[in-house]
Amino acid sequence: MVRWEPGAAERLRVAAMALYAEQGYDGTTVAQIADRAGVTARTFFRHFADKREVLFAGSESLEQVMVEALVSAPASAGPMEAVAAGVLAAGEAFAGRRDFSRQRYEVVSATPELREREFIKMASLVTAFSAALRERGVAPARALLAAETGITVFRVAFERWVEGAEEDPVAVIRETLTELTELTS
């Protein structure tokens, strides 16, 4: 086993990806992973939690990319105009990344305790729109119903993005906050 070779964390990642492809996120052992990696499984868990946080990791570094670009709207943009702020910087985040977020999709769409947890991520993305809305001065409901149809118009997009022609996720999301201005005039 390689030992102290860089990039364990990318190659951890690729190997469970194409596991979970092959046999499922059930049938697929942490050990499988490191094995197929090149590593150890110690070197596994100096990266990740458990097998499921190979899916999720970044999570909290999506979260501070979107709510640090709400924040950093202009102070005369509403509600909606922040939080689109918040969205697309998201879909900026994930550019280039269309063959793994495809591949971590299906592998989550898959598996109810994936789903659980992708739903989770979801509600602590509203909650931190939520926060960092009532920071800008807004109305506690507003606030929410704000947060959460921004994050539902990102849930949306990333959907249509990974299962869709278009490469970049940006456009999808745009497309999708268009869809929603028209949905609601």
Contents of the next structure:
Number of protein chains: 2
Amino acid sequence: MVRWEPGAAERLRVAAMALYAEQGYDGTTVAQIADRAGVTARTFFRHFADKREVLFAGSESLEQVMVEALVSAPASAGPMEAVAAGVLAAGEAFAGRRDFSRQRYEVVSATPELREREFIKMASLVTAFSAALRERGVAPARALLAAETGITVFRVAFERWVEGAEEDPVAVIRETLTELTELTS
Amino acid sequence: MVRWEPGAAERLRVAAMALYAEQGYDGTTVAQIADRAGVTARTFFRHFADKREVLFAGSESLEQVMVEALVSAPASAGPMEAVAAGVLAAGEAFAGRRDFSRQRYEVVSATPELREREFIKMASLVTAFSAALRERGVAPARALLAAETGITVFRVAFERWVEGAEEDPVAVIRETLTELTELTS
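Now show the form predicted in complex with another copy of the chain, given that the preceding structure was the form predicted alone.
Full complex below, order starting with the chain above.
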């Protein structure tokens, strides 16, 4: 019988992030994370496959949110407008989570294994955006360029947001998109 | 005493690429590469640290060529124009090597270890471009966005070139840059 544990996943996420920041990702064990969160290792494994997945558990639903926003862009929107809608949806999902996002960003940046996993996540986003643009009738080569450019904006804006002073991720994404237009015009 | 072996490095490169294409990267040994190139394993190791570096030996000089072209762009050139000069210099370096580049692209794409190495190479290019733009007086945040965007164009154009019909990599890069401007305007 599974015991009801309110917010165990979120507690485990916060505990893991704190431990990764304090003592490094490599030096942290699942037992320590469970302990800090006040649950058993068994509970940990009910929520996450391993200590890496604590940091990536939301990736799939984030991708879904982003792709849905791209797909829902008005039919009149060009490829980059649709891509921008997808990236801005990620910004809305990150709102209010800057401290957590900064900690996560620092841990991922410092750990090759996590950087690799993050890279795969970004490649998956590019593939999903590109496919969604083709569904909108965009030619494959152009769809890939728009998707790659959009995810580049997403990465750069995310880094600006966690390292900068602006609290609102949506504002940072809008600013980055505007700057890209200025740069390339 | 080092025996003079004309073009041993190039022969090793061609032999390695042929073997990677025939039997996969993981299934190929240094002994097989040396054998195919008609040299000893000892000669192999005089030229390359391991079988991975056969595919990445030119990376540093390519980066140098690209950064020099960026640095040499006229003072009146904006950030993206300077970045474009850097990317176009890579195109010139690749001219006439499409078959080799396609084979390399296929091997790298099929092998996680090589994809990771290629990713590190691209990250290094972004860092170098970004630093060179800051030297030109571009603000750090804008320099990073321009560098990231330029390397995205480089990756997309390279893929279009090896998979497409156009022989001239410079033409493909120009076309991709123009398309980016259209997309973002």
